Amino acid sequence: MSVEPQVIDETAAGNTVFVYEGPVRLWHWLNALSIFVLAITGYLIANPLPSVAGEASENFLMGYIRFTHFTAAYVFAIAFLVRIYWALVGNHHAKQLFLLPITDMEWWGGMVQELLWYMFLVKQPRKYVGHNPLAHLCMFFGITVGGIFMIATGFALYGEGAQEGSWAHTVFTSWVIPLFGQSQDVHTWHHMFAWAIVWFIIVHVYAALREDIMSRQTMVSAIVSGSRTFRD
């Protein structure tokens, strides 16, 4: 199963190539929405709002915030499982998110080229149909590894509240919390990885907009239409 990036020939300028299938595009935007909700509600859970007036029994604001966080977590996790399935049945580009061609020297060479391009040390980038090697590496660690880590630690904390007998406690809490040592350590790592993903998203958006403008190929619209156009 090959996941090596496909380089577009320079003579292909002006051509449009279909890249991202419908399920991949739907997952991308659903993933973006769930991460946005998780980030906002997670921040509020870690930094609760000031107390509101009235009896505590009459206010359930933090309860609603936690419920929204848990709901978005379920959406994120279920969408991630569906995305894994589509990596097995989808096209070449659907598989890139989960595998790295680390034995391919050309892939590593392309990564060096991309680093030089982002540092403004080369005038022209190589053009890839899917993710370039640097983006491929960042997506793997930012979304695949980061997503798995957040799902495992998040549902471990969720299962702790749901207590023994719940599915989350059985599947995650029973081994994740002992692995880290204690519940507070899981909270800390979950919080730090959440910030790492937020920074990854910021860089991801910047890189997509930068490539759309500077490398003369459609990046942002490709994840809407599924097709990438290589401009003249």
Contents of the next structure:
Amino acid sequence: MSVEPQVIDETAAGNTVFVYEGPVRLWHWLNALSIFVLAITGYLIANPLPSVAGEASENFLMGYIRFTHFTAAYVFAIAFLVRIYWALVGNHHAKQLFLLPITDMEWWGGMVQELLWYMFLVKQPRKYVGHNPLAHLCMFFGITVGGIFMIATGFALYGEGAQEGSWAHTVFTSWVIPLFGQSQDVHTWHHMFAWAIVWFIIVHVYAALREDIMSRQTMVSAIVSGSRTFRD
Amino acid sequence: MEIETFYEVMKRQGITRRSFLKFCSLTAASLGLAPSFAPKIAHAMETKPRTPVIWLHGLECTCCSESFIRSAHPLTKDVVLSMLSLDYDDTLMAAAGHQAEEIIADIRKKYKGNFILAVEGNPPLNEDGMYCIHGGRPFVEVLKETAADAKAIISWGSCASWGCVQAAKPNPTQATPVHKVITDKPIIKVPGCPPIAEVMTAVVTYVLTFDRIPELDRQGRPKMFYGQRIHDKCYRRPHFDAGQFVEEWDDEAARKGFCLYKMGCKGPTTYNACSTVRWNNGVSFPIQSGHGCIGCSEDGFWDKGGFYNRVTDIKQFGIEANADKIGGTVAAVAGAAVVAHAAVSALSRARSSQNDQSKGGK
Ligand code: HEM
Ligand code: SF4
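Can you swap the form predicted on its own for the form predicted in complex with the partner chain?
Next comes the full complex, this chain leading.
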């Protein structure tokens, strides 16, 4: 099935189209929440809070922070798997996140148009039912590639603690650690990609809000209610 | 040289039957095997012809040998004099010069395909290997030649296993770990700078008694000693989980023995047995002495920035900064760019709606 953005009369002024199915919207917000928790707890794992007073046996601060990171990580990873399943059974727009139509010249043309739009060089952006090509590209790298990378490196680190025999060690640690050379390198890469996801989020949130206000279609309400309305 | 069994050699060394059996059960224990293995080890040693070991030294500092001779379980004297039948080790043996070199030639002939080659240090490859000369020839030649007839190779220490400090950037002598030079023999890596004495002797004992190499992980290290991180068995771990850290050398937390994570301890990323076996007959290990682990048994530990940084420095961009500095800077730039872009967007929108109005708009 093709995944090219549809530029057809569905986008006529005043028209409302159903884009994001329930599971996609639920996933979006669950994903956002888990990334938020992962980024904060991850930062605190690398840069722990000031020491707590009292007996070691009375405290478990670092333990709780790590536990929260790992719980959010499981939520993030399982949601990601369910999302892949939904890409298979869901509608056209549910597939977009995982596929880039790089052989489609029109898609690249749309990309140029979007770039010009962000550089204030065209007055009106094109209309899209799903993601515009630029957003599509950013999401593919930020969420699909970034997510897979964080899951692979994250569970590789997790499997080190869970040790040999654990599923995480078998599935991830056993090959990810040798692939990167050793554990410290995996930490560094996991940490660097965490920041890359933060960069993505800054741009993503800004672009969504801006498009919601300035483009010819709704954005924020679309990921809440699932339907997108075209203004002109 | 006639071929003797291990036990015969031991008897010749004046070791009694009683100490021999004690040695066998100690060996079984140190390898983590059931007591029922002790008679098996004894049987093997009584019947098997001893396997000679040639111990070569390349570009190194001899800390592996220094560590080795301090082994307490089993005692090095037992290992060297009887078990190991270390036929050639230019640091430990009495022979020198041509006599010594003859031993290598002799063993290679007599035990072709049947001796163990232990390598301490590594061969530098630059300038045709001239940075390390062994008996008048580049070490790399001696290594290749000897390895060709060996049954298996033990790479002692981080030099032979990974390259170690002599391979630090820019690595002028092109010091190269053994497995990158010898690719057609089974290699056991026993990294560490130096490796723990008991780990060294236990690996040798295992190889010689069972006549096979111990189970290795993907990086070629014996799982029994490199299967866990320092952090997994560190006695300061409760302070880590509690969130109690040394923040500065000599602060109150340091005196209380809190976790050294914030002081750059590499225990969480280092596979070795220091926190279980410890050093010098189990007396202590770096963390117990108040200093973080520097990760000396890990590949590349010498080129990963400060020993005292928790978040590793990244040098790939020509600047030295860690992930937080790079990530935070880019995030700030992205944030500023967003604000600027938003401002320009608002302006252009205001202008275009003005234009629309003046044109009669919509
Ligand atoms: C968007 C997703 C994620 C973000 C932003 C994130 C962030 C971070 C950060 C910044 C660190 C500190 C790295 C360092 O040691 O310097 C970290 C550590 C870690 N993360 Fe994640 N992470 C994410 C996903 C995951 C996932 C899916 C897992 C899977 C279990 C995971 C497991 C871990 C583990 C095990 C550590 C090391 C903990 C330790 O050393 O005690 N992370 N994470
Ligand atoms: S001192 Fe090092 S190895 Fe021990 S618990 Fe702290 S970080 Fe882990």
